[in-house]
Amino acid sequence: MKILVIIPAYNEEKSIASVIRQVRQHVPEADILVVNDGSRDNTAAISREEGALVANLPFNLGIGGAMQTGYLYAYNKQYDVAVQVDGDGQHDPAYIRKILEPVFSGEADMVIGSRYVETTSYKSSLTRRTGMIFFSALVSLLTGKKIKDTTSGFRAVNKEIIEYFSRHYPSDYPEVDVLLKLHRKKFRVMELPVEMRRRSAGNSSITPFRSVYYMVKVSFSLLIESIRSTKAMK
């Protein structure tokens, strides 16, 4: 099996060099692609220095296009599974080995890393929280399946995936939209439990007024894929 590990990085010179490191510590027969999306920092050069390989945007793309990228670079290699790490260090690669297990033995299309299907230590803000059980919610109600953690970026998928990936990735906050588009696809989602971390340097982007933005844009965007999906069903 050749496995990709995608790290989608924006600024994170003080952190991508340990997550490639723990990465590589992990899963040691993966190859690393860091997709630097329009880093005005050394992220770039640091993560050539670690030896990951390295897509190079132009400009900041967001998370979609970042990871679309990735999904290509998957697709045109012809990797049978790619997994999803965050450049930010709240992410632990020891658990990408777990992740991956439903995907190589073919009971999963997509595994997600949970924080939500059992307890852990991950503390989240009271806004990400109502976030979060909204959209569990919402996800629950328009594909008929719980999953308690939507906005989690720790995903691993295999070929079948990638290839859809490579064509068809939202733009814009991704992570919740794709749960919808994979469903009306019958492909098969799992969760599974992974501690995660503070991020280990630097800001989240995501602050109170873009936690609403991302809301009410992700709930259109769901409900609007739900509407097609009815009509192409008639």
The other form holds:
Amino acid sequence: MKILVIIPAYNEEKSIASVIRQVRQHVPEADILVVNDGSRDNTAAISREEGALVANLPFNLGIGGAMQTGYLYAYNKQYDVAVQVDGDGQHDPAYIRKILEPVFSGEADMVIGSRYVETTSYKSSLTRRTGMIFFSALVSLLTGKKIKDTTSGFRAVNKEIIEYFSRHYPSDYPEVDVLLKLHRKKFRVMELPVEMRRRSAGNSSITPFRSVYYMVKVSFSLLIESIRSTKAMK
Amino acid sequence: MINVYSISIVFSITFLITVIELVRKNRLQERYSLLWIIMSIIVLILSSTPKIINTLAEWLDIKNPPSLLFLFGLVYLLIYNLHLTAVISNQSEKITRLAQEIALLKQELDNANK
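For the form predicted in complex with the partner chain instead of the form predicted alone, what are the coordinates?
Whole complex next, starting from this chain.
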């Protein structure tokens, strides 16, 4: 089984080295690809020093475009499974094996590392919690499935989804959107509890100022996604 | 006599010349100029023969015929803008894919040179 760990990174020089080291420690057999999304700091150089594969985007594409670069790589190099881990250190690589397990066994096509399935020590702000509950409700309304942590970017996918993502991946705020796409393509999605940490460096891309836009944009994308023509999804 | 029709005539002729100039200098592609050219010719015809617009306005029960000219222009611009954003969407998708392919090609090169 060829495993690829995809780490999208935008100005993560403070945290990227430790993320790469922890991934290597917990999943030594996996290849690590850092997708440097047009960082202006030393993210690329540090990642290379740590021995990761590095794909440098010529300019910032945003998280969707960066993630898709990783999936395109995984597809070209015929990896069997891919795991996406944030470059800011909030996902604990110790859980990679746990979320890979159902993918290996064929129990699920995608597994989400979730902070809410069981009570974890993760504490988040009220606005964030409200947003999470809202999206969770919206997703379950549209798909009939319960997914608690719809925005988690800690995910493992199998070969079929790698192939699908290499062709179709939303450009901005992709996490929630993708769930609906996969549902419509009849992929099986599963959620497993993981502990999340506070990001070790950097700021969330979602500032309070943007959170309203985020809510509106994601809700709109979800509604569109649910009526998107199947021809455009092939 | 200066009225909305004469202004409209002068404007559409200037506009038409500008568009053709841009195409001639390769600063505007033919495919995107076509819709502009068609529009300026239509506006030119409508404003030089007020009869058409007057009759149309009467049919549509519009009190002030020149406002039909504005309505026409507005609707046209709206549609053309929508067309342009569709073009932009298509292009941004292509640019994204190009950036991704370039990143992966460079990665491949780096690997080969190691």
